[in-house]
Every structure is written in C-alpha cells, then in structure tokens.
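Read the single chain below, which is given as structure tokens and is the form predicted alone.
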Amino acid sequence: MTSQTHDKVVIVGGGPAGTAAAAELACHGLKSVIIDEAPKLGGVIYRGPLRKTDSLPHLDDNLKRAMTALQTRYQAHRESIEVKTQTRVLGPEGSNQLLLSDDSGLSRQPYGHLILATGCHERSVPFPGWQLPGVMLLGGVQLQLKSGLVRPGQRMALVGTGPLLPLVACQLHKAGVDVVGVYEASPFAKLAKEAVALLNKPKLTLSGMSMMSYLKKHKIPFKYGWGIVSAQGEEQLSSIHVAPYDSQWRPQRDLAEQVAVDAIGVGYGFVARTQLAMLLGLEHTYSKVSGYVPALDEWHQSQNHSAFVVGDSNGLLGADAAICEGQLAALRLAWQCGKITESELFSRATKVNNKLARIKKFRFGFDRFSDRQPGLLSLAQPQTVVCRCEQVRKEQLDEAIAQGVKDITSLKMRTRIGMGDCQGKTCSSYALDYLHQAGLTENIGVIKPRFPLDPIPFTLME
C-alpha cells in the first residue's frame, strides 16, 4: 500500500457536477483531484463511448453538444485537475484520507478538503418476473447504448415515469431496435398540469415534444397511466404484461395486455448514492423523491464534517443543476482559501443561483408529475423476491412487519434483506417504501453501508 500527502482538493465522481467544481476551482488557482471509477470523465449522463467509432446516429445533438461541453470545460483546465479514473473509494481511512483500489493496488488519498459528487443509482421495483435476463434498469439500457454502443436487445418496450422514457425510446430507434411500447404510468393529465413549470426551460421542453413526434412519426405507441404487470419468459425474457394503472398506480389486471418482447427497460425513478457521505459520518435526511440525503446548508457544505455534496447525490435535480451545484462548492471553496472576496463570491454565485432556481423549478415539475404512488408496491407478489442477494421474498417482509418489526434494522435483522454485497442498495428504497405504507414513518432508520462500500480482492491485500 502507498500512501502520498498534497493540498489538493479531492472530488469523488468526474460527472457533471465534479468536472464543473474542479474547473471552477481552477478558474481560482486552485488544484484538484478527481476520483472516478470510470474509465472516461462525464460520469453515466456524459461520458460517451468507451471506445472509437466513427459516428453516433442514435444519440441525439443535445447530448452531443452537452457531452463536448464537458470535455472542453475539463482540457481548458487540465493543467490544474489530476484525474484518476478507474479508481474505486472504498471509504474514509484515518482522518482526512480515502482508501482507494485500482489495478495497481490500494492507495490512500489525503485531503484538505473534499467534494462528493458522487450520483445516483436506479430504484428498483420489484415484480413478478423482475430477476429474468432480458429485464433491465432504464439507466442500464442507456449505458449499453451509449457507452458500449451496444443494442440491448431486438424487441423492446419501457415501462416507468419521467422525462428518460421518450429519450430512451428515440435513442433505441434509432439504433435499430424495434421499439414495440412505451409504458408511462402517469396520466397526461397531470403533465399538462406541469405546464407553467415546464416553462423555466423552453428549450428542453420542445426538446421533450420533438422526442414525441418521433415517436408519433415512427408509429410507437406511447401510453400515458400504464405500466407493468409482469415479465414471463424461461430462461429469457419472453413476454410482459402490461395495464392500465389508477391513480395510485395500482394495475388494473383485467385489462392487461400481453406484448412479446426478448428485453424491456424499467424505470421509476433514482436514489440519491450516499453511501461514502454516510461512512464519513455526515447527517442524512429522508426525502421521498431521492431516498436519504445528506444535511447541507445553502453552499452545499455539510455542518458536521468539512465536505461538500453536490450533484445528484445531494438529491435528484439532472446534470444542468448539478454543474450549478458543482460551481458553487467551488466558489465557496475559493473564498474559504482566501482566492475571492466576499463581493466575488456573492456576485458570481447569484446569477449561478438564479440558473439553478429555474431548473428547480422545470425538475420540480416532473417530480409532481412522476409522483411515486403506493400501488407500485402491489406489483410484487407473495413469492416475488424482493432482495436479490439474500433471496429475500415479500412474504417474509409481510411476516415481519405482522410480528412487529417497526425499523429497517429491525426488519435487516429478522429477514437478511440488505445483507448481501450490494449492501442494499437494491433492495432498502423497496423496503423502505413498504415500512411507509405499513404506516411506519417515525424512526425508521436506513441501511447504514459498511466498509468497504466494495470488496477487495485477496490479490491487492498483498
């Protein structure tokens, strides 16, 4: 194991929001570190191929456009930012340093002061068939699209909420893949609701519109309070069933309809990634929308330990805000080293301030209008199991709950549910959502990750 010392500032998560602090802080003479996992910058939204190709008809200009501004906003820097990718943190070590592993081993990383912008990762919600190959997150679908230039599959619908279903459906076409459904399972009438608020960013909304007169044009249905039922198939995914949801989104199965497919792509929603801010011990919140979130006051900086938290990973906002949030860290960073005054400081973060207000207003917006209902939890049945890694099913959270389980520990302890390697971070949004409806909502505590958040192999301890 090595060990270095510097005053760098160290970002976890080359993303938006960690390219755009680290060019801010550059902007001011100050040097940073940049952390990812990842073999490129951008993080999951902006990173792009991960190899050469000559062309990428399926993503769209926007996208483009974006991922160049990234990289632009990091070579006009890169003087000042050393980059590390394909690094993984495993968690604090000591005081003021980080464990990290790479092909070369474990390192520590010191630091004087440190960023998280570490993201999210996708909600899973569990339903009959859910565990069959062929069935994948949204997120994952993209990925494959845009990183691995690779078609997830041949025959594909989407099931979920949000903005990501119209985009993922057109990138899909565009690939070539037959995209035979898209399933949103909140009525239109309530995004129409949303218009005033989708108003704060016109050029995403008429980007939104194009998408659905592609979709029109191409002759791929697009149906507004539907969603899944379940996914059949033997040893690959084969059909699902699809319904009408109520207003609860409860599936009204008399009505469901069967559609052949060999992959679909699910999304209901994200999680704020706060697995690193909660081992170093900073405050947490629950907020419906982006699960636990760390304490933070108005400069994104966390009042019980020195580190900021920005991007998604301080609740899901979408890249524009989280270059915003990455900007302010920054600028608060720079003046608490003495690179600007406090009229620099409150001059540049006001008109970041006010871009970011606009967003929050459009995000706000969707996040009414992909409102999480309870009758997602109905999808999954007795036998679904809703923890993969311990094969925990639902009758035995139902059975725990009966015996007077009221906390997740509790419910951790009884059934195993969290147990395993990912240390829940596929299974606790669904179990925590469960002990809600179960009226459960005063101290009911969060699956608290252990170190190191991943493992380590035999061959790096040597």
Contents of the next structure:
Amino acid sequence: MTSQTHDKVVIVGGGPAGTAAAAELACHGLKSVIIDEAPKLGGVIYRGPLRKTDSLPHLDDNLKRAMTALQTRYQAHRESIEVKTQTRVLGPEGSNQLLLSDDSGLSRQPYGHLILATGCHERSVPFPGWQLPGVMLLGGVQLQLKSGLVRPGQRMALVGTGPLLPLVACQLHKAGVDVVGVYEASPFAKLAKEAVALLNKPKLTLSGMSMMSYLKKHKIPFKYGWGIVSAQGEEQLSSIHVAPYDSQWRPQRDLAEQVAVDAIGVGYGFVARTQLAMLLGLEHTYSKVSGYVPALDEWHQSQNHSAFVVGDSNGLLGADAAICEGQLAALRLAWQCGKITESELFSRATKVNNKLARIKKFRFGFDRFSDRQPGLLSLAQPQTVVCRCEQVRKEQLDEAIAQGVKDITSLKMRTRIGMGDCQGKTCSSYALDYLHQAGLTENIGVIKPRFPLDPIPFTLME
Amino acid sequence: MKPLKRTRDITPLPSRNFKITVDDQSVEACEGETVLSVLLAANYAKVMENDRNVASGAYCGMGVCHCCQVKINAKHKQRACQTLVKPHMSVETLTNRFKEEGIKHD
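What does the same protein look like in the form predicted in complex with its partner chain, given that the last one was the form predicted alone?
Then the entire complex follows, led off by the chain already shown.
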C-alpha cells in the first residue's frame, strides 16, 4: 500500500496515542488527520475541561502538566495535523476509505495509511442495584470532574480496584464531595509484593503514596480487600452494601456494612475498544486483562491489513505507554515512507522502547494486583439484569448455558444479550467471563461489531 | 417557566452563558459543556427511561453505554454525554418513543 490514494495518514482517536503519533509523523514531514468523536483533543484522560474556567482546584499538578504537554505537542506541529473533532467513524467503506458522520452529514475519508488509537472503555460488573441512577463507572465519575466540572454526587463512595481509586477519591474530595469510603478489592499484602515492579516508575509510585496520605489526612477510609455487594434505592441510589472480599473476591455477606450515599463510582477494570479494528478485519486474540486485542507485530502493525493499532486499543497500558506506542508506529511509518533511514528508525525506537519497557514492568505489577477474581461474577443474583439495554437477567444466561449454549453468538441469539443500543459494549465482558466460568474456554467468540458503529439518523441520508 | 438551579458546579460558570430548557424548566448553560454536565449540575440523577421502561442515570459518561439517552430538540435517543449544549436547546428526560407512541414489546 502506498500513500498515492491519500497523502495524509489517517489517525482514529485524538488521545495520548493518536496525538503522539501525529506529532512524531510531523517531525518527519508526514501530514496526518486526526478524527475524534469528542469536541477536543486529549482523549478521556487528558481532554480537560470542555467549558471555560479560570481554575481547576480539584486536579493535581501532574495531570495539569500532562494535559498541557499533549496540547503543546499538538500545537508545535499543528500545520501538519488536520483535526476533525465531533466526528464519528461509522466503519470502513469500500477499500481504503472510512465513512464518517458529523453534524453536517456523512462523508468519506480516504487513507493511504491508518493508525487506530481508539482507546478503551470500562468493564462492567453487574451487581444487584447497578442500574440505579447514581451508580456510575469510575472513569465516568472522573470525566464529569475533569471535563464537565460538575460533582456527580454529594456523598459518594468508590468501589473497584487499581490506582484510579485513590486518584478519583482525591479529585472528588478536592471538588467538594463528601467521600465516605474507598473500597479496593485486592488485599494490601498483594500490593506490597509488587514493590519491585512499582520502583520502575518511582515518581508515579510516590504520587500514589501522596494520594494515600491525602486520604488519610482527610479521614477518608480506604479499605483493602473490600468491595461492592449491592446497591439500594427507590428512584435513585440511597445506599450501598460493601463487604470484605475473600481471596477469590467473593463477598463475605455476613460481614456486609451499609453505607449511605447518593452516588458511587465503580471501577473493576477496562476493555480495549476494538470495534473498528474488528470491522476492518484485523485478527484478534483474547487476553484476560484487555479482552479481545488485535494481533500485531513489534511496531504495532497488523499483518493482514497493515493498519497500526496503538494505545489502550491494543491492550491496556495507560496513557504514558500510549504515547510511546504512537511514536513507535509513526517512526515505523516514516521509515516505510522513506522519510528516515533504518538506523535512524532503530536508534529512535530503542529510546522509546526502553521507556515503554519500564512502564510495562510498573503496569504489570498493578495488573497482577488488580487481577480480577471469579468471585465478582457471583455478585449478580439470578434476577439481576446483566444486559441493561435488553434487560436480560442472569438466570437467562444460566438457562441458555444449561440448554447447551457454548458461545457468545448463540448466547446472544438465545437471550438477546448485546443486541440493544450499546451493542454489547456494556454486557459482553461479563458474558465472556461467565462462559469461561462455565468451563467453556474454546471458540467462545466475541460479539461481532456491525456496520455502522454508531447509529445513522435518517436525516443524514436525505 | 420555572428556573432550575445549578448546585453542583466545581468552578463558577463564565459570565457569558445562555439558557436551555430541561423538562419545561429553564437552566443556565455555557458554551462547551455537555447536556449531561448541565443535568448533573442541576441535580438530575435519573435521566433516561429506556425502551424496556427502566429508568437509568448516566453510567459510563463517555458515549459507550447508551444509558443517558434523552430527547433533544424533538429527537429521541440523543446521548446527553455526547451532545454539546446550544442556546435555546430543549431537553426532555425520561421519555422515549415506546412511551410516547404507546408501542408495546411482544
């Protein structure tokens, strides 16, 4: 494939990975176009406030610095980077074209080279009461703080696992929310075992420790080895039950405590966002941490479509790693387009790879700490809805599996799971885990994304 | 029209704002923010009633879960978290075509 069909590299996603790729391409004289559904570059993590504000009293300096760095990176090369915001990719159209939709209608984006930097979304874990208004995903809570500049609740608790818990707890508290408790599913002893891994990113580890001391100073309870059991409320959330988890993350229900809240953030992990990569026909493999991820070479390029996939959409490693991966893909592309020599490619890539290796060691430490245990699957009761859009209950999954369903496509046909508006993005990770738990490990498959990836209103086709 | 107060803003709104309508109440909004931020700022937790008559609030907040779909300017199923406010916008919560047109599931 040459760049004859289109002279710009098309990058889907303007988060850390996509923006870093565009900037690196620009350094080597290559023009690119970034397509993003949000109104502003930065991705979920570094987008920052969407409306004007004089101050950000609830955000720490590290985050503010990273948000500025991303904007600076883009600004330095803005003449080489075209940005199409509030634009959605509906899927591939013909060969080497994407179909886009925005306010003005449908359009086509031809590409010679394609870099996918579509990020990730949060993993949902159904539990009784999780449909109540006030129950939000942890990243969703954070987005409202960072981009919306609003408090999603007045009296909140956070449940889940991983470094986002203390970070969001601090941000909530600084934003004026009464944070009544933070419940980390994994025991502290498991974190202590990862000390060596954490030393790969000493600054990050220190900032994590300062967050923990902030919480302590403000008397915000942080309980390791605890998690959600259920949520209660009439019209909206009014309380949750939390309990100590055993080593398999099964709640010890007899020790459950009730906590009064009007909103919570739930964060038991993320899933790579690969719908577009799948629609393009890239080969994918299953990973327990990230869900289905594309099969790529060391430069993040796929064999069967020669598209690059960078950032969390090829496996969850976070924003710093996403920047490195975006740079690696851009360097490889610059070499493929004859803009840099092979020795330049390898000397620059070695530096980036060394950095990436340190981030990975740090990250894998947290992956081991936050490795989700099968007890989470037992939170949902037979009557608990596991697919919100189609209101499919857990007992319907059990019934289908008992009747011989062995893969996710049959489960979808049998129960309507994953057939609603969200197209399985909310329920399919749970369904996959559930099939695995039922002893089904081979050929479970995945809920196949369909064209268009986003609904096309009739008005756009007139 | 009844005014709706914003009580959940972390920083003050800029001085130049406009009004939008939420369920026949008027509320202040400003350029750049999403319909969802306005709803949350005005203390709305419950925003959607889905096709299966189940109410929900914003859940993922990033366009993935489709749990904050509202009616905007007479168009159903608009994601509040993905739509930027515009002057004179009219937002209706807790409604859908099944409810309005009396369509029933089998």
